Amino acid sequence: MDLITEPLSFAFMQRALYAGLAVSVVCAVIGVFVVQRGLAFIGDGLAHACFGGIAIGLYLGTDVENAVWMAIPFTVLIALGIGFVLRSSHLRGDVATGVFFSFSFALGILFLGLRSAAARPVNVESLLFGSILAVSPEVLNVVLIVSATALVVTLLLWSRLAYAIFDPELAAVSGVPVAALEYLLLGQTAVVIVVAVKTVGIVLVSSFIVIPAAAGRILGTTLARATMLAVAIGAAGAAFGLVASYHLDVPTGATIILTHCACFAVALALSRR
């Protein structure tokens, strides 16, 4: 027990604990829905396209804290973007997402590239790979109010949700408002992201959405089943990865994310047998 209750003494540690547990569900959640729809690719998309949003702001003249919560609106635009494409195209979800991950990681670059020389330096490097050990009670309290609200939203929607994602034609034959909710799934996924990114990165954070509900979806033979999966895989994960990181004294969010992989080969595995 003291493996555990040692690292978990840390007020830092503590909030690093809530901020991935509470990372963990609301992208597990989503990402089973995203996952079936066919975007997986999009968190990595996504998350380019706040770099591209953070960097504006940047540009803007704010600093880093507060370009994060800017690049929220450029990340829902861009995510929306993606939707239009694909509705109104024959393009698929991965094609459609790399061109707007190209524009907005490119539109990125330029925009820091324009700010002044004398403005403040930016650290590029925690931009990519987050910290969660380094969240802040404020971050901390947006985390959980989004993770929660994006939860509550899911779970009121969720019939209509799944029946558009997964017989989208039907769904709209039955009164669905497919394309509503299709946009909805987009523009939540793309706050969810922005906000994950304050605690683990742009590089990984499409991890926490794609590695916990592919590995549900192989175990689970039902939606709620492959959700509830993708929900312990996903917690399990980081709240190991969290403790095994402190004890291993190695970067945390890789070591969360390389949990979730080992779960997903799991997974595999015993859907073999």
Contents of the next structure:
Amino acid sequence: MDLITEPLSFAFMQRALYAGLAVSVVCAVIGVFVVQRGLAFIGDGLAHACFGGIAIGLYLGTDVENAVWMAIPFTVLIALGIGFVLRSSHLRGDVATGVFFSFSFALGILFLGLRSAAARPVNVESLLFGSILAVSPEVLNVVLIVSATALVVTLLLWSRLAYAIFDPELAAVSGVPVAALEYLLLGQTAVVIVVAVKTVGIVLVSSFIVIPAAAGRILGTTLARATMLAVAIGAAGAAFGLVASYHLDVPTGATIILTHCACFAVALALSRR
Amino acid sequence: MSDVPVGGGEPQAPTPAWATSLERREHAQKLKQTRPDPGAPRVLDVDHVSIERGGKLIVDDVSFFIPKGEFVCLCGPNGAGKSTLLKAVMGLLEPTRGKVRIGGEPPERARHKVGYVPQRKSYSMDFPARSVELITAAVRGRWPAHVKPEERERARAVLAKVGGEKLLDKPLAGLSGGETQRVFLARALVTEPALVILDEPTAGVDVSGRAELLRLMVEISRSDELAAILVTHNLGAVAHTAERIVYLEAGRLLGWGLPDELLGQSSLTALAFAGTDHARHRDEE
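Mind sharing the form predicted together with the partner chain? What's above is the form predicted on its own.
Entire complex below, previous chain first.
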């Protein structure tokens, strides 16, 4: 038992565990819908849009800590823009995401370049790869509140969202407000991603959305079962990866993602039996 | 196409109230009654409907109605405005002019009266769902996380009606084209609608399955006295089962009448045999 209790005796590891569990659970639930909607790439797109928002915040004079919160409205706008292009054109989700991804990342680089030479240097590496072990009590509170809110909203709308994702036309005929739900899903995904970037970084955040959801989808015969499996895989991967990274003395975010990937491989193998 | 008669010139003889749809059709043919009896109770009423989208007129002043128990084929070439008109009938689109009424109510208030069988390509084919959940979703108006025993029994009964009882717990992704459309037909029937819309239901179904599926749809429509609209390009396969044909071209209603009468017209005949062996032999000659 020391293998588990020893690392968790530290306050920073406890905060990392709570943050990791919160982010992995909410990303898994949202991820099931996002993956089923054919928008697996959107996690990456919105994480990079978040970089654009942070850069605008830095240009306006805030520090990295506070610039992340300024990224929320920018990333939500990008998410709604992707939704608008999806609904008003015949473009596929990956194409719409790719366009907004490039736009916001280029905007981010532009605004970083526009900062005065006297401005404090930015640790781009911490933005890209995050630092779950450095989550402060304040950041943890925000992560928990945002994750819990997003989780409650998604679960309340689960049955309508599921119908809308299965067939927007059939759902609309049954009176489901398909467009409003899709925009809500995208906006909520944007907020969750910005918060998740604080813990796991821009590069790895989309893995929390895609991998547990994909593994759950492989094994789940119904959407409800696929969602429960995704949550279980996401949470177990976060907890196991955190503890394993402590003992192996390797980067935590990467260990969590590799654990999720191992779960995906096992799910794939089980589905072929 | 201006030579296609729109019918309705003859005086309309009243149809006996007791007649089944098949008897009504024979009765109408005997009387050369091109259009349905205007006094019959109307399930669907499309009244001078025009629809513009992006500044383009897609549907241009279309009027027709479907009485209880009538099986109608809505046909026309690509871009005729069939899908746009269907969306207005289902309440997904507001007509620019005119009105649609289902049992006397606007479509958005009559959703429970409409059963819809979509084209096979329209939904997410890899969605993790079983037939029982799809059918229950139609009853609840939302996707079920858990199906109650009474909902399961209702789904089983309606699947049995379409000859698909064994499909109840099968994942949708593993069904053949014909099996999938049986499940969707059950889904459309489970709410006991007054009007069933069948949007190219035999697309993606093998040739032998098509005839069987079509026979089933017509049979149910007649036994349950349901009004049904079948949208199809393959007019040849349905021309002699539909009671009436509504023919659209370039957004305009160019024909509404009995199949035998309208199929005498050249463009409708071309549509009926498009893509068939008849058409290939004719083209080769």
